[in-house]
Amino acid sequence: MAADRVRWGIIGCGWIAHAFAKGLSLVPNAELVAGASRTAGKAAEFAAQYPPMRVYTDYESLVKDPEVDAVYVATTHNFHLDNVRLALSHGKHVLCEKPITINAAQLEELIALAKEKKRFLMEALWTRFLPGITKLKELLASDVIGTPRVVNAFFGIDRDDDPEHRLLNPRLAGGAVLDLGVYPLNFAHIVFGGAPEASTSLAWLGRTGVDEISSYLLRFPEGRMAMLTSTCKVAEIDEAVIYGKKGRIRVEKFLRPVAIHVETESGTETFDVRFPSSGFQYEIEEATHCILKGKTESSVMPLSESLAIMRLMDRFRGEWGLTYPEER
């Protein structure tokens, strides 16, 4: 690996992989050399977009590449494990979105590949890095509203009833919880700075088995709340609102924040905390910053946030009775 970059590669070509891409193309010492899809032609187009960059059609010739030194996983939830194992096994860096995988158990055991290997491993959560919550972390510790003392966040996406759709599909380890409900438990995660010490959760499963809707209450010490839902079945919205004594912030479009709201006895005060292109530029630089200082996580999205939010969901699920066929 030279010693100023890292050439990327890109498992899986769908519309995520455009978003990284395009994020990419801000990061100085990042390049995108190669792309690998199964589905025939998708990566000879995505690679059309993205010139120059080499094409694979299978991912064990992109991870046997000497010229990729990481590894974005783009693919669906249920092909993370696989995917992330092949990379770590051949010495490549890793970097997969989220969620990294589909329970518990398959994340340790990743982690512990790639604490053999001596490469570099997290979760493509982006809106930790994002400059929003970047800006978030500093109004809360300039303790305008005071101490945090309950967050409520929202994330809701429509999705038609297509069985096969990804959120639907339990073959694609499909529902809410994994897909949309990752976002407000990470942020309730990053307002309280570490795990609930009790949680408790309800979901409304469909007809695909998969929770449509689903809702989690944790408990944070000293009596910190969290109210939280997500759901595929409701037109747009994500905001999150965050309560102390002294009043509240209020963000718009929590993960992928927009503007920030600070509203107390002397007013509201609004900061734009808009950002360029994708935004998945600041996750690649984290991850690119790490590789080239040769370490094996991110102190922003560590592995150990990582698997407590896996475990969250794993309890989740188990409360619901919900296991995708992997599982069973």
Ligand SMILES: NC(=O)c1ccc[n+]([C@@H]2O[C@H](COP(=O)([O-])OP(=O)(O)OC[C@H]3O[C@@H](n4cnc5c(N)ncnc54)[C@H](OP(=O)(O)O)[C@@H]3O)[C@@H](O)[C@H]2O)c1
The other form holds:
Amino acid sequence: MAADRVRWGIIGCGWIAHAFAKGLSLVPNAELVAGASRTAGKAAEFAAQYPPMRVYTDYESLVKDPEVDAVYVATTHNFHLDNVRLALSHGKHVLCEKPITINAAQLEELIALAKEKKRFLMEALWTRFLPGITKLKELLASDVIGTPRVVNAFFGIDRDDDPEHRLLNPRLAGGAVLDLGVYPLNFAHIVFGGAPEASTSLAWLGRTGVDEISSYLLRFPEGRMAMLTSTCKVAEIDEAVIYGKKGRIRVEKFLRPVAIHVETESGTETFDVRFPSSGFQYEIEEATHCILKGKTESSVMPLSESLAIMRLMDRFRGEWGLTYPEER
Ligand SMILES: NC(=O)c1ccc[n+]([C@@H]2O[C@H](COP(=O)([O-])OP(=O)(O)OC[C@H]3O[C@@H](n4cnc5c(N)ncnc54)[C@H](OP(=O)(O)O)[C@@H]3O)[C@@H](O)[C@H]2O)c1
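What does the same protein look like in the form predicted together with the named molecule, given that the last one was the form predicted alone?
First the chain shown before, then all remaining chains and molecules of the complex.
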């Protein structure tokens, strides 16, 4: 591996892989060198848009490529365990799309493997690295609204039409909580830090048996609460509000913040936190930097937090009786 750059390969050339490739083009010490897709023609079509890069029609060939240092796993949820395991086993560093696995037991296995192989592993929770979230952390630390007491976050999209789509398909480990809920859950963890001490949830399971609307109520230590909802049954909206004694902070599009409004007795102050391109450049910068520094995990998205959130999602699915085929 070169000392000054990381050569990236992509497993799965679907929708999100494009956002990754666009973001990566803005990261100076990252290079996209290869892509693998099991769908005929897809990798070649993808590579034509982001030249020069090598193309593989199976994932094993990509992880055996000695000129690939790190792998971005961009397949659907159900494949993450196998794909990450494959890449780590071949000595690659890994950045894996959210949710990093479908349950905590799978993630525990991957964390142990990454440790054994001494390789970097991170969940690609891109929101955590965006300028708006950095600004939000600064605002919270400045005490502008006082101690944040309550977080309300909602993420909804309109995607309940196709039972085969990865959002609704149980064979692809679909469902609102794993696909969408992971964002408000991360948001609450970002604001409050650490894990909740108590939680409960409710869901409505649709025709494919996965949750199409689910809500989560979390109590964090020292009297702090989060009320979170995700659903694929409404017009696309994501918004979050944080309440404190001196006022509130509204985060417009908290998944990919564009503006932050601080509302206190002295009025409203708005911060423009838009970013260029896909926004994936920030998480890629972090992963690339960690890998070049020889770090095996990121302090911004530590594995312990991915695991804490995965355990919560396990608990919620347990409350609703929702299991995926590979868990039975
Ligand atoms: N960070 C974000 O904002 C964001 C947004 C959307 C999605 N995501 C995450 O990104 C990941 C992929 O989502 P996506 O929307 O890109 O998914 P997608 O385009 O539907 O599928 C991605 C890849 O997964 C494989 N795949 C999909 N369906 C399959 C099936 N039925 N059988 C076998 N393989 C299948 C294919 O790999 P091959 O190319 O090898 O055929 C496909 O190219 C998920 O983890 C999702 O949660 C993140």
